[in-house]
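First, one chain by itself: the form predicted on its own, in structure tokens.
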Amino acid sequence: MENKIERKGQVIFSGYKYGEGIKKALKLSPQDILFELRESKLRGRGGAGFPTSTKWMLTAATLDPEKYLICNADEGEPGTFKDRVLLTEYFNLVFDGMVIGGYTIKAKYGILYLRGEYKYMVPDIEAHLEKMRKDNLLGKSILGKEDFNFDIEIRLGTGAYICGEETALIESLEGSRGEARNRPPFPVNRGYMGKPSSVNNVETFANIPFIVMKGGKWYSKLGTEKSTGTKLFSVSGDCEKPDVYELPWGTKVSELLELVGAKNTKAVQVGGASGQCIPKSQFDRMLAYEDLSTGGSIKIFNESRNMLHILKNFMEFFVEESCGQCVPCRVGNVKLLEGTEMLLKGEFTFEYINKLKELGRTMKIASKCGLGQSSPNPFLSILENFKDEVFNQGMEE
């Protein structure tokens, strides 16, 4: 499969021979290569931005032997096919990745968790890996290193949302329900199989090279100081060129807008169904942690659409989706989702939907995964900064 990249950028798409960073990474110590992602401050790309090399040195110390190293292929955001891409174009980068992960934190299993509906990449993703093991990159005593042997499995997913948050991840890779669970313990501690684990993005995993090969400091150097390196973005929406992006953190979202031919633009909704939806005053924002972070979703509006019925959309996403375990997301969504019913209908008080707003700010609180804690972002954001749309346009058509 190719797909069509409209912007390549400084690290994963500026080119990357098969084997280097490993053949690097296995002339350092696990050490170097810890201290050299502890310069490079790569923060995980798969929406979270815990810092990679954290977690990391934490599976690193622990003194069980039997370890594991997850790539979290979920890809369930709406909106959000990046890790498509890495995975039909650029195994190299992913793999190659996992495996100087897998070396830095003594692991010797690595598993791939593929979205269920990725299915069809299968034969290419294992005839990658057969690839890798015949030439030594995998498997036992790699590159003629005697004590590491680390070898990697493709596990699908069965198509629940939930389960790209990590714990949630790990109940499905053992045949269970997938529900988050409680924390602590972390999964750097009791994860897969109650072994350490270390569960990193698709994204995260294509990085790891280039800083072995470069070093922490010149990836540290790209982006801003607290969100470093590059990032790809998923656009999708009103656009003239949606398709993936890699793009340095701190770029404006109006620069954005202008490199995908962005015309007349209302919103856009940073970080999938479960991220913000801002309005024209705010596109001088820039797309970084410490502003608009992003898993890389990036949803474009023009002035053609309707906020309440966008909002209904995610709404039903989200009620579909909660796995139910706990009150504030199970009964939460269905709350959020009334609201926003009775706002397209004109049949709301004022006083009600407060109430409903202060229930999404309880929601972010009280929910016990990442889903409760971000399903009432769009609610929240698009009564704020559309209320005037939201308010007056009275019974729905």
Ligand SMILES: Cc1cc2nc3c(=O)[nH]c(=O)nc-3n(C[C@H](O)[C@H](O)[C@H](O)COP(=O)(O)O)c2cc1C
Second form
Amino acid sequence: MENKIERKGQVIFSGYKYGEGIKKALKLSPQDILFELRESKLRGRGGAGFPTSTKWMLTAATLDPEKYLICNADEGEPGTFKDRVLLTEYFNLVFDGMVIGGYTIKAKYGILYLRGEYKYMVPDIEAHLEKMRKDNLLGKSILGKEDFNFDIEIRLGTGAYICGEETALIESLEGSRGEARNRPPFPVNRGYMGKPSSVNNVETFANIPFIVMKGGKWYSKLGTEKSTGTKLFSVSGDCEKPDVYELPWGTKVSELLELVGAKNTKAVQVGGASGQCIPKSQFDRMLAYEDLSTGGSIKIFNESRNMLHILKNFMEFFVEESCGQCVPCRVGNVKLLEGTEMLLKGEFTFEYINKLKELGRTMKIASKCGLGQSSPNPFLSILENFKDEVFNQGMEE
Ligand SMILES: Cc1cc2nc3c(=O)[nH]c(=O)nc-3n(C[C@H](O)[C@H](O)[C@H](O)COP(=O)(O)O)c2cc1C
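Show the form predicted together with the named molecule, please, the one above being the form predicted on its own.
Now the full complex is given, and it begins with the chain already shown.
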């Protein structure tokens, strides 16, 4: 599959020489790297935005000599395809980032959890890992560092959205059904095989070599104060140039729409199916953790689109993908879908729809994992931001 990258930014797509980051990292101590990471204020790119330095520090601090570093390449959020680009054309960055991570947290094993649909990538990735072994960038005594042994294994997922959630991913790696675990204990203390594990997104790893080479201070000057660096956005929907864009955090939605050639835009879904849907009046908001947080998926809808059709599509996805383990998510998504269908038919009472909104808010608090905690977002935001259209179209269907 051919990738097109519309906008190269100052970090990930700025150019990188294979192995450079590892060479620099091995001249530093793990503590030095943690310091640079903290200075960079890098936050995980998988969606939740947890500080990477904290996650690595907690894993590094555990005394267990057996630890794991896991790269989350499940990329299941609808509309997200930036990790696919990284894993087909920029895997030197991702795997160099993993080796640096292994050195920092003192792990001997790295696992790439690759979504089943990306199986076609395996031969190329395997060939790259083999080259790294030949070049002594993977395996025993990496670059002559006697006590540093680290290797990476690829494991395939089998196509469940929930398996992108880090604890369900670990269950899946262990051969169990993909279901989220109770936390605590957190994976940094008890993860894969009960051992300390750090799970990070593909794009998070791709940032690491640059932070090591150019320093945390340099990185922290890009983006905004709370959202440093650049972000890869997977842009799809009604626009002339749907593709992957590397932009600094803090870019306004309106700026992005102009860049991608979006015309007559009615709505933008920020953060995939589980994100928020915003109307034109909010297009001056910025893409950043402190405003519109996103793992990278941007879906654009123009004036010709029916917001209830969009919502129905999202809710059908969540009904299908709920793992069924907890009641708020298993039953709640079905109820929100039924409510959407009632709105489409014009057969609803405001009292019932208000109850559904309350249910959505309860799901966000009571669901066991991020799936049910975020799946009501499109229901709540579309009903709030597109009131006129949603409540008036009724009998049109
Ligand atoms: C339902 C669900 C699906 C998720 N899917 C992914 C995914 O495909 N890739 C990913 O990196 N994180 C995904 N996450 C977030 C992970 O649980 C976790 O926060 C992330 O891998 C941590 O990496 P980071 O700190 O580098 O962001 C998902 C979370 C939920 C609740």
